[in-house]
Every structure is written in C-alpha cells, then in structure tokens.
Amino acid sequence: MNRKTQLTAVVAMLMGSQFALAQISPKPIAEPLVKHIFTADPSAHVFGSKIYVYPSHDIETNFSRDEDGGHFDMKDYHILSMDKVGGKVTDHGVALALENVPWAARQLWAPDATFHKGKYYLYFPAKDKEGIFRIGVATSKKPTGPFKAEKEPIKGSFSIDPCIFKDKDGSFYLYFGGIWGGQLQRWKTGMYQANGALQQANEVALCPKVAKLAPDMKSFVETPKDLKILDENGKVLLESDNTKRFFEAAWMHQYKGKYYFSYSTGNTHLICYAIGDSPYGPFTYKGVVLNPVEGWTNHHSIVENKGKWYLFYHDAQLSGKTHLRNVKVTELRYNPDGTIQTITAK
C-alpha cells in the first residue's frame, strides 16, 4: 500500500468514526426558544391566553469564572411570550435594566412574576451596594413591562432565586434561597455574616426559605421560615445527600391538591422535587424531574396550559459555555400516583 492509499484509508476511517459518533450522540429533546440572545432560569406563567416566560438574560462578561458565580453578570431582563408551546416566540425587549434599580449594584439573576388586582409584579435578586444579594420587586400594568422597580429591596429579604406562588385561598408566598454564590450560608444565624461557611457533609442541609407576602405584594408579613425537605424516613436531608438536598432554583406548583416543591441540587446537576400538604411544608423528597443537561447550572419552572403540563429549563446547547445558556421547554408527565416521570433532555 503506497502513502497516498494509506492516507486515503486513514481519512475514510476518521470520517467513518465521526459518522458513527454522530449517529450515537444523543439529540436534545427540545430546541432553544430563542437564539438571538442567551436566556436562562425560565419562570413560566399563563396570563390570559398567552404563556409568558421571565428568564435571566445571559451576556459575555469581563469577570472571571469563580465558585460564587461572578461571571454571571446579567444587566437586564427580557420577557418572552407565545400563544402555545411550539408556537412563535416573541421577545418583548428590555423589561427592566440594572441602571433603573436604585438600590442594585450588579447581577440581575433569576426572576419570577405574578399578577394581582390589575398589576404585574416582577421579583428579582441583585447585589446591593455592599455586595449582598437582596430581592427586589418591580411593577407594571402589562405582563411584558416595562417594569418600575421599588426604591429599596423587600425588607428582610436575602439570597437569590425568588419564586412567587399563589395558594388556593388567594395568599401569596415567596420562596427563595441559594447556597454558594447565592449567599444562603451567610444567613445561618439570621444575620448576615460575610464569612458564613457551607455545611459539612454530616450537617443538616441548608433549607430554602419561605415568607408570606403582605397585601401590598411588596413586603413580608413574617420573618422568612425554613422549608424543610425530608427523606422517606422523615429525617431532614443532610448536606451529604447532595443528589437530593436543596441548592438553588426554588419552584412551587400544585397538582391534585398537593404542593410540589422542586429545585436544583447544584453541584450534582439534578432538578428534584418533594411533595407536601402545606405551602410551608414539610416536604418529602420524591425523585428527579430532570437529569443533568449540558452546562453546569439548571433552573426550571413547571406550568399547566390547555390540559398539559410543561417543564421549562435551560442548557448550554447554543454556546457550550456555562454562563451563556438557552431556555427550552418539554412536556412533563405524572404517574397515576402523582409522582413525576423523570425527563432526560439529551
């Protein structure tokens, strides 16, 4: 065999290997909702006849990557809408910008929204001038904004990832919290401690927080409480249970009279869920909603529309970069006993 023939054979072999890899590489079950901007952390809601998605808006940054998420340096929010899942998605432009939040210094992370008495409320975390994450609120007459931020964050708020939930009696609750860069470990005593340490493996895992909102929708009526997540034996999860314990990305929904609290396990990259009988819990761990996706983070929401349930989530398909993500949606299904069927997205 001469050299030319050998090279031809090698090229053919490589091309064949690439084809084989392409054949066995898993195809994502969903495509990004939009591709002209990077989006993450989708909070989806049905207002009227439309689905509205309130995501983070990822951008390139000059901040280096670190365990506190300094490279997630988002500066505004864009709101997406669609008439139905699978239909045309509209980007309504900038709904709120960092420069228009009087108390905030940087990092507009994962938001959520709700509607009450003719007004839309956008809840969002940001670092204040001292570098402490607080949760703010902004209002608008339209679900797409623009939103006007309050001059101060919600008194008594801290950490990240607010989720606003309306109970069947009309009460509203705000769920929030995130460890590591979300600073929840700095509030273990009820007061901010800059050097607050993460839990050790044998310690009880840090709990997400919940507080009932006042009628003005802009303040708490109580000091935020721990939302306990239990194992099948009724024991509070430990930090070592890091495929089950809470890390960030709180979400609450109801299904057949039960409360479903779902969340991210962070460094083990799962979206899990637990079920309870009260908006305050306790909640018993039940399983995995979504297996790991491409990228380090995940953050989701669960919403019903026209008789079907959907999971909104993000991955890094478009960029391959942890901090430049894209929002997706796929159908979510329940088993007859009310447990959720685990989704593998790739």
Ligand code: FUB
Second form
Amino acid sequence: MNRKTQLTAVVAMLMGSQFALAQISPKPIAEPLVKHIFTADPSAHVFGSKIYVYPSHDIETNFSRDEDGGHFDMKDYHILSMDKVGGKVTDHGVALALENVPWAARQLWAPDATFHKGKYYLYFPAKDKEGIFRIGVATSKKPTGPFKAEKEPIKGSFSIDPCIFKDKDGSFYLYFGGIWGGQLQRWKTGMYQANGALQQANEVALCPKVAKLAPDMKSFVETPKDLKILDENGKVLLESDNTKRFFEAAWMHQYKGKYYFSYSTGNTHLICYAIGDSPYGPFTYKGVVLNPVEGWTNHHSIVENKGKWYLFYHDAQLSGKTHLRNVKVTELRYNPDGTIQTITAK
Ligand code: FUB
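Could you output the structure for the form predicted in complex with the named molecule, given that the previous block was the form predicted alone?
Entire complex below, previous chain first.
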C-alpha cells in the first residue's frame, strides 16, 4: 500500500465509524421552523384549524454568561403559526413587548398560551423590579396578539416556565418552576429567600409547582402545591437522581385518559416524562422523551394534530450558541403500552 492509498484507507475508516460520524457531522433530524429570528422554548397549541407556537425570542445581549442565565435577556414575544406540520410558517411579529408589561424589568422567558370563552391568554415569566421572577398574564382577542398585559403579575406566582393545561372538566391548571436561574430554590419556605440554596445530593429533589386557576384566568384559587414525581418503586426522586428529577420546562398533556407531565432535567439536558391519574399527581417517572440537543438547554411541548403527535423543541443549530436557539418539530410516537418512544434529535 503506498502513502496515498494508506491515507485514503484511514480517512475512509474514520468516516465510516459511528464515532467519526457522531463527532464530525452530527445531522439533526429536523430543520429550524424559522431562520430570520432566534426562537426557543416552543409551546405549541392547536386553535381552530392552525397550529400556533408560542416561543421565547432569543436575542444577542450585553449581559455575559452566568449561572443565573443573565445572557437569556429576551425583550419581546413573536408568535408563529402554520396550517400543518411541514407547512409554511408565519411569524406574526411582536405580540407583547417588555416595555408594555408594567411590572416587569427584564428577561421574558418561556411562555405558554390558552383559549377560554372568546379570549386568548398568554402566560409568561419575567423578573420584576426587585429581580424576582414572577408569572404574568396578558390577553388578546386573537391567538397571535397583540396581547395586553395585566398591571401586576399573578398574585402568589413565582419562578419560571408556566404551562397552562385545560383538564377534561374544563378546569385550568398552571404548572411552573425552574431551578438555578429560575429561582425555585429560593422559595423552599414559601417565602422568597435571596440566599435559598440548591438541594444537597441526598436531599429530596425540588418539585415543580401546580395551582388551579380561578374563573378569571388571572389568579390562583390556591397556594401553589408541590407536584410529586416518584421513581419506579414509589419513592420521591432525590437531587442525586439528576437524570430523572425536575429542573425546568414543565409541560402537561393527556393521552388515553392518563396525565403525562414532561420536563427538562437541566444540567443533564434530558426531556423526561412521568405519568399520573390526576392533574395534581403524584406522577411516576417513565423515561426519556428527548435526548440532549445542541446547546445547554432543552425545552419542549407535545401536541396532537390531525391524528399524529408532535414534539416541538429547540436546539442551537443556527448559531452554535446556547442563548441563541431555534425551534423545531418532529413526530412523537407512543408504544402500545402508552410509553413514549425516545427521540434523539442530532
Ligand atoms: O429561555 C430561557 C430559559 O431557558 C427557559 O425559561 C428555560 O426553560 C430554558 O429553556
């Protein structure tokens, strides 16, 4: 074998090995829904005959990267719509801007939306003027806005990543919470404590929160409750179960009469899910919906349209930067026993 043939053989061997392919050219399974702006944290819903996506709108920022997520410095929301998955995606422009939220100072993070009695409701987290994350609500006659924000955040709300869920009896529940930059660890006592510490490895993991909404859709009827996630043996997850325990990005959906609570594990970058029999839980951990994507964060929503189920998610394909993400969609499949088939997106 001469030198040229030897070299060609080595390159061919490297390119042919799984390792080389994974390292050299990871190929994502889906393309960004839009490329003209950065978008993240997609909450998808079907209203009428269209799919609407309520994402965060990522932007470049002067804030440097920190453990509190200061580099996620979003200032408005844009809503996307499409007739079907794979169809043309429309960006409806600014639906709500930070400057029009009287109580908010910065960081419009992951939102969600719902429809009730002729109105659309947008739920969103932002830091108030004291630097504390609260959850606000804004309303519109149209799913694409413009939305008008309430003067104050929802009383008794805190932390981030609201998910609004309508149960079969017509009641609405708000799920929320996020650790680290999302400040959930500062609310362990029910009061805000600026120095609230993260859990130790042997302590019970922090729970996401759930509260039932009042008929006005702008207030809670109760103090937010812990949403318990148990392991296969009925034991509550510990902080050290960090490939299973909740970190942020709550989502709730129903499938064949069961409640599916899904969420990100944060620093282990998975979207996991747990199944329960009531909107309040308890939930039993079942597995992974989505393996880690490009970028630090992982965030998703699950929605049915025209007889198929879809996972909306994000990665950092366009920018390669964790705080400049792009939303995507792929089909999600259930096994006959109701478990979800794990998706690997890259
Ligand atoms: O987009 C800002 C934050 O990043 C979200 O609130 C988290 O879920 C993570 O995706």
